[in-house]
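Okay, so here's just one chain, in structure tokens, the form predicted on its own.
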Amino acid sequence: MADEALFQFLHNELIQYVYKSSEQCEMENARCITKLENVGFRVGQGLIERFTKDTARFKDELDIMKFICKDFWTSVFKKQIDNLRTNHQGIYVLQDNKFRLLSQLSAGKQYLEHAPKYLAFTCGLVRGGLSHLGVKSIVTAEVSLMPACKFQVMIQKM
């Protein structure tokens, strides 16, 4: 419980720091989101390296995505992804019906425009983890009603 609160506090402070520093150098919103995603990317690489050091190799990208949804997500957010869907052509949709980093915001559509800055770090986290496992991807997030969100992972073939 305490580690969860610390993670949420650190995440909020990271967002505040990036946006406050952007006011001084006049960065636009897209550059702040990119910066948050890059931080998440590096953290994702480090976490996956730690989590997979004693596991067997994955046989395919579906196994990798299952690992992300079960073990990785549980380690970071203390719960599994609620739903994983795929079209078996390199697109995966990860649905979290009560995403912890959005749950401190009001439910509904009131703060919907602030959601991207709370999701950028996690998009980078997933992309960094996949990258370290040898899967190049593009990760985007969408929110229609908070605190539920969907992360779309598009695998880029090499």
Contents of the next structure:
Amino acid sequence: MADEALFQFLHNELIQYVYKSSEQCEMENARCITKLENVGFRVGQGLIERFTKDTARFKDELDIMKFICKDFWTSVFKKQIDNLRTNHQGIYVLQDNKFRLLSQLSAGKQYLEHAPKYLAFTCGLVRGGLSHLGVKSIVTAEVSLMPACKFQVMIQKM
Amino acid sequence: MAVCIAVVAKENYPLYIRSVSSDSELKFHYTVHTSLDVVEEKVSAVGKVLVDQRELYLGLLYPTEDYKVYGYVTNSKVKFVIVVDSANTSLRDNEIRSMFRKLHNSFTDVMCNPFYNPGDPIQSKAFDSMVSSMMVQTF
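Next up, the form predicted in complex with its partner chain in place of the form predicted on its own?
Shown next: the complete complex, the earlier chain at its head.
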């Protein structure tokens, strides 16, 4: 699929660019992750508006999470989330066993320390989508064995 | 043909409001404001099946003696309100639905515009011209 590769290349270059420009003005590494996450946030808002244009109204939070795991993930990454777990108290764990943006990096433990950079945008994407649907959350990601990764969503109750 | 069209944000402040004549603008602002209560009631109808819970189109919110007010809520809790003249009986439900559909499509385009910050008033010319095409033409 040509369009999938285009986005992956753009995403990789975006990460390189943010880190290179941070070296020049001596910004810390954590600020780069935040920058990437904010980019993902704004993109997530626009994407969700487009995707939910024709869907029916969501019943509850679980409905929204299922939409993210199935339709949203399929539209963006051409596959669904492999496993969704929840403790029914506002914490959801989305597991993707073959995350598209990591599958070109390595197939094991190599480059594990660089993985968080490549997950920041997607964390922001999920957070932006949820926030636009009215759900405040904090999204983090962890990787132990590439290309599988887990996204943890903590719903913030106002 | 609408007499007034309004886009109201999730937090219930107007993102865009346009009426056909400037002297009755205040009256339309007031009408849209009061219609927000009816929208809330329809959306949170717990246990009562006033409106199909899965649909985005809310239908006729309430009729006054001069005007009829229609509502539509998106999945992102942004509300569209259309006020039409009561005398205009030729407007059918399908036409109102298609007006809302066009509004939603234009709003999605505005949302995806990188120069637009969500929550700001809508200033897009494309959105403006789409709304003008739906309003009553006064010469």
